[in-house]
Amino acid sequence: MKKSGNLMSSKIKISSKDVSVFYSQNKALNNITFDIDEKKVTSLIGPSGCGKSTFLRCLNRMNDTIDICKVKGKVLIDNEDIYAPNVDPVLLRARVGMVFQKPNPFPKSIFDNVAYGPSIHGLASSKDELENIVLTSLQRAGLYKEVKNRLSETGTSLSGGQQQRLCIARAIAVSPEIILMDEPCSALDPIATAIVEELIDELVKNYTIVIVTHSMQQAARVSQNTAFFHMGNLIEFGSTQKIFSTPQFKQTQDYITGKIG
């Protein structure tokens, strides 16, 4: 697959500065510092339990929903600290959409799944405008042709791959700047996975994408940059091509060649 992404621009969209995460007394992440480029796909790879999903949830303050979780350090989006006291996490999560490992459509119609976010955020001033947002989002998620005659059917009636694309449509309906994906293809078959990967390739023209994946082949196919996590530490970060062809550290080499994992 061709790796797209805006090759002209390397504007930094997200900066992680000494980010540590604690669950009660247990330290899950240790001083994570690196920058994520705008309109590129950045993959987070590493063994299970290494902290990559925990880090992903720092980027839209999903960790706030866990009572025993405490985040230290700074996360900047466009140079603004998203953990500053004046930042509303609900509005932040409209800017930073999230697609989870398991497709989780609401028990509503396909139309209402996508319309939900724009409705609660007041993004549409009329019924026609709302309908336009829904249809455009379904088109961007590569789902419209398959569901255009089924918009009143429940979202849960779709196949797994279609449900995941519905969740992507739901995420982009509120016009986010960033899309976080937490192993979005792990519950999908190879054909559905290929469709989602093609979609990522298309979406990165308009969005900054950060994806957690357990598949190194997927990271190599879809991302321009890769961060390798191990036991709560960021071991290495760089261009995906460089990480996979000439890693700097033995731990990265061992993970990529299957010696650890």
Contents of the next structure:
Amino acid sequence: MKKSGNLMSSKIKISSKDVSVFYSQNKALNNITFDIDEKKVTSLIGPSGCGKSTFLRCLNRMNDTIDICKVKGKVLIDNEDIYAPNVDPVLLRARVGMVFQKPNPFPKSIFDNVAYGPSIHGLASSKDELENIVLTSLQRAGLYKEVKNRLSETGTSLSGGQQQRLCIARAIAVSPEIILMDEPCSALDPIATAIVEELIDELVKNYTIVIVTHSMQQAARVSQNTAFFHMGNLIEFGSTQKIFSTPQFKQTQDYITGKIG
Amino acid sequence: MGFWSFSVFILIIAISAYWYGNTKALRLNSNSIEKLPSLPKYYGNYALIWLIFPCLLGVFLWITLNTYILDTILINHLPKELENSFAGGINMLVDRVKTINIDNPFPGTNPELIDAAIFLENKSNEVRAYFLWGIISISVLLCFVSLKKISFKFKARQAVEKSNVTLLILCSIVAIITTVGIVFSLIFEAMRFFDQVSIFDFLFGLSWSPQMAIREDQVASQGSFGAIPLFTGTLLITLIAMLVAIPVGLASAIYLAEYSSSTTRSIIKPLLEILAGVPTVVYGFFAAITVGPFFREFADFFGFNIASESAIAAGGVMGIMIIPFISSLSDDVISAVPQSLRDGSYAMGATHSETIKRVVLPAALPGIVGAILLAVSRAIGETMIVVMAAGIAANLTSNPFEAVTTVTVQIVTLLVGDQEFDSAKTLAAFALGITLFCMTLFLNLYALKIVQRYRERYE
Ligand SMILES: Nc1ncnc2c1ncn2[C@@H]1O[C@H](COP(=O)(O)OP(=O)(O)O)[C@@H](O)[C@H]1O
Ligand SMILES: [Mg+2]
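With the form predicted on its own already on screen, would you show the form predicted together with the partner chain?
Full complex below, order starting with the chain above.
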């Protein structure tokens, strides 16, 4: 296993230490150890079934919602173990937002979709403040212009790409520090994908982003660091440029050149 | 020729027709390079269909026409004097002849009648034989033609599939025609009722006492047919039932769909569904014997005096009866809400209960409303519990502790016992029936529309 040193002088935001995950008896992840830099895009690549989504779900404890799933090891965010007994996963998830593979807007209005997080966490003390948060989030997700006249329409009436950006707006409405994205573009057409990728470039100025992708080109385009997973193991981790130009391991090379996958 | 020998005969022809079609197709296939467009068995099936369909049709015709034909023959045969001497007219006479046991006639029976009966028996055998032979010759002919058709140009599979579809359509038409027939007979009888009682009095009258006088000079010789007390009674009981069933049913649906482990669920869900299968008369028993007296004693304790037959007892038990209905349907609806929506909510830092309240239930709401409306129309149509627990007194009241009655109960009480079929009292049942039918029909249509809209959203 290869662990890259801190690239440049960026601060470490998330630190995964010996993380193993079991679904009942099956080990889905095996001693994953690496660090994720703050305000950078880190992409997780690897053949399907290798545990990318599982790893991503460890970072906001979404695995807790799966009964048979057990996580061992430590995940430190800002040097605090999020699996420590005193950590409330509900509060943690407000700090670590998530965007899913298939856009999943709630069957509510566009406005209410974005207002969902702020209102359950009591982030806004007045209606104006709530509206302010919603509009800023929509702006940041690059969706505001398209939906400003139809905020009361249901979120499911938007196109796939717009729905996905609505989900991003929903996630950033609670001002998270980290945004997890699990193949956010796999259900989108190339144009919608390009728009979301641009958005990621923009968001990384304020957020730490971890993105799972099955597209090597996408990983190359949007991420600064890349982790390559294979069969539950972290094979290689390093700067995206280095992984794609001079991979250290044969499996990585094979995957990148399309021999496995 | 009897019916059984006919059946066996047809069966034998059927088997040989199938066998012949199949073999002929196989032979054609093996004797030439060209192949038949369908598998051999379809050629056998095709011949079979042309045998069976005409047979069924023929038997159906025979059953419907048989009585009519025989009656006509008998009437023409009976001597005029006999007809005139028989009190009750020709129809009674025909019925009388039919009831005679020709092997062992009742001593003292008019010999002319016995002769007529023997004649009828012979004719009936004759007509049956004509019919059966007719059926056999026509269907065998058709079957034969269809066997002749086997050639390289004939696509038997398409033909067989087409006739399968025809069969399915026919079956569904039977259900539709029956329903339409019922509705029309309801409308027809209701019209006769409205000839005697004005529709305005019926729909807006406040008093319901359909007891027609036995003698002309009796007090209240004219019954009154104001249906309002019945409909308010129905509404009151339905309302009470829903007040019980909706909260409890929904809560148990939420528990089942969201909280229970899969083992608990696999035990509770079938149990609930069994509960839905308990005959309503058993619930009615429970309402009358246990719940009604309970409410009366309860009220006694506080110094009130209420009847042991009360709307609240009937409504309460009906509510319990409907709980499994609502909870089972709502559970399906809630479980059908995509997991991705729940995940989305959890990922926002929502708790389980916030997720249920703010995402799952709103998403499932149309389906839940549909379930509730279906339950309402079931409550409206329920009879047994009300007969047993709420009584038959048509009180116009909104007090749940008084006895009330419902539309369905009145229909039953109007129709039981010896009734003339054209008295206003009996016909009133049809008027009530058609009104009730319209109400539940619209309710169901509305419910289905809502459920439909819900389906569209996630597909
Ligand atoms: N909910 C689950 N229950 C049981 N096994 C699971 C579950 N989710 C994932 N797995 C298993 O864990 C392994 C990794 O899955 P996943 O993390 O989804 O892979 P990836 O996202 O890289 O395609 C797979 O073998 C998969 O079968
Ligand atoms: Mg995945």
